[in-house]
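Taking the form predicted alone, here's one chain by itself in structure tokens.
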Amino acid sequence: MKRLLVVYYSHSGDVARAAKSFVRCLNIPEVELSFECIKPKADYPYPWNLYKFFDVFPECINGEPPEISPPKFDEDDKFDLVILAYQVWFLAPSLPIQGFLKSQYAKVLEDTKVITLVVCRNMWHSASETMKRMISEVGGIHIDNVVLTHQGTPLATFITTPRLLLTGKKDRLWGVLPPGGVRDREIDALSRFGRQIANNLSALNDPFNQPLLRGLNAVEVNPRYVIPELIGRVLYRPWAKIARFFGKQGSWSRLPIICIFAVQLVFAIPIVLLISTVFQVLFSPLIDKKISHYIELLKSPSGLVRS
């Protein structure tokens, strides 16, 4: 019998639904399936309060996660596979998942195969690379990555995703913009990955740690989003350090900095998208090779082979 652990944090509910769909076909006698929802000792509201939404930004970027409540599993438990499902907050893994990976309980990943499942808005690249690094630091063996993004263009999700987080509303907006969050059919389609694992349980014994999900379109990278996210990551860092200098999360002393950051972000995102598009057109011969290399890095370890 194979032991599988699903570790996740779900804020709006999409990650929980995605994780359960992912392992639907693994609910079989040959598999002992365990679920663990990460719970911060001080949880985050849903829907978000506007200020609290932006107030988690510095800690996300600086890697200062909250303490988490003890999980049901023991840190010395051994599993054949761990599926780690998470959201992205401000281009970084959500704070509860960072809290898990920086806690003593992350020892459960040591020398264990790990598949990551990210459910988020279009810009997941930086968070994915951060997750790969954090899993490696605790001794986990990252064998696959699956990406599920919100429906709509970056400019559309710039409106629909905050609306979802701040109001909880998922319906179409103004009859033009798509519903917030992930399409139900795309969540349902995640079961193909669990089916692949269920049909190849013996591969979990593979000492070469080869990916299990190649050929299933686990990761798609839109080149148009690469440069805007890299620019955003660079711009976020000084803001995060300045805000943290003025106080910890929840402190009134940094309220002005957080408010200024929020206002400039509203104007900065469309401008960055426009500038990056022009930059890619003008300097395409000079940067195409580097972008292609970065895209291959983002696709790893699962790769992208269209069936």
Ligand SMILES: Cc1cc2nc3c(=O)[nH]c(=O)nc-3n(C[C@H](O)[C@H](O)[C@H](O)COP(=O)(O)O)c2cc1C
Contents of the next structure:
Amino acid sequence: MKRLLVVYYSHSGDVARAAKSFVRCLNIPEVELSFECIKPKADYPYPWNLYKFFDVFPECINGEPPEISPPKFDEDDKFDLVILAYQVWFLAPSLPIQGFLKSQYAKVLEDTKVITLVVCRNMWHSASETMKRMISEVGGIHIDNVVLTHQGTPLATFITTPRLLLTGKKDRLWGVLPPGGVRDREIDALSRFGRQIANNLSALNDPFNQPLLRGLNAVEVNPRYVIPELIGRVLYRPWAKIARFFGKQGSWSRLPIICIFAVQLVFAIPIVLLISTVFQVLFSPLIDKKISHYIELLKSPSGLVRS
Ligand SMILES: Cc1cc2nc3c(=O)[nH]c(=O)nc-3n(C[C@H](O)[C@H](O)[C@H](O)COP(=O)(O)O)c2cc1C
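Shown: the form predicted alone; wanted: the form predicted in complex with the ligand:
Starting with the chain above, the whole complex follows.
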């Protein structure tokens, strides 16, 4: 009997549906499957109000998560595999998931194989690297990484994702734009990963901790997003520090700085996209190798070799 734990947090339900689809084929007698939904002691509103949405930004970047309620599992429990399903908030793992990884309950990951499943709009690179670091800090063994992004072009999701987050509406806006969130078909297709694990349960004993999900198209990296994300991450840091200097989450003293950040972000996004495109064209011979190397890092551990 193999013991599997699925740890997740979900707001619109996309991450929860993704996690459940992922493990659908693992509902078999040889596997004992447990689910744990992370619950912050003070949860976040859904749909979001605009101010609250931007007010979580400094803590996401500074790594100051909320306390979470005690989970159902015992932190000293031993599992053969933990699947950690999360979403990205401001280029970082969401605060509830950071809360779990910084809590005493993350001990359950120690010396245990971990597969991450990230669901987000389309900017997941920094969050994924942060997750790898946080998992290794608590002694987890990260063996696979699966990425699922919202349907539609980046321009379309620039409208459909905030609309989903701020109103809860998923339908096709004006009958033209795609529905918000993740395509049902892609959520269903995640079951291929659980099937591969179910067909290869003995691999959970592998002492070399090889990835289990290679060759299944677990991660796709669009090279065009690499530089904008790196620039975004660099620009976010000072804003997060300054905002935090003015007060804690929810405090009135930081309202003006959060509003200034939100307004400048609307202008900064197209400027960053333009600068990074020009930069990439002008300096392509100098940076191509570095970018390819970074892409390999982002694809790891699942995407390095096609089997
Ligand atoms: C506060 C906040 C910040 C977000 N920041 C990002 C981001 O930086 N990159 C991204 O791709 N998606 C971002 N998203 C979108 C979520 O990752 C995405 O909507 C995800 O599907 C949420 O899953 P859930 O509704 O199941 O929690 C953000 C969402 C929220 C609420």
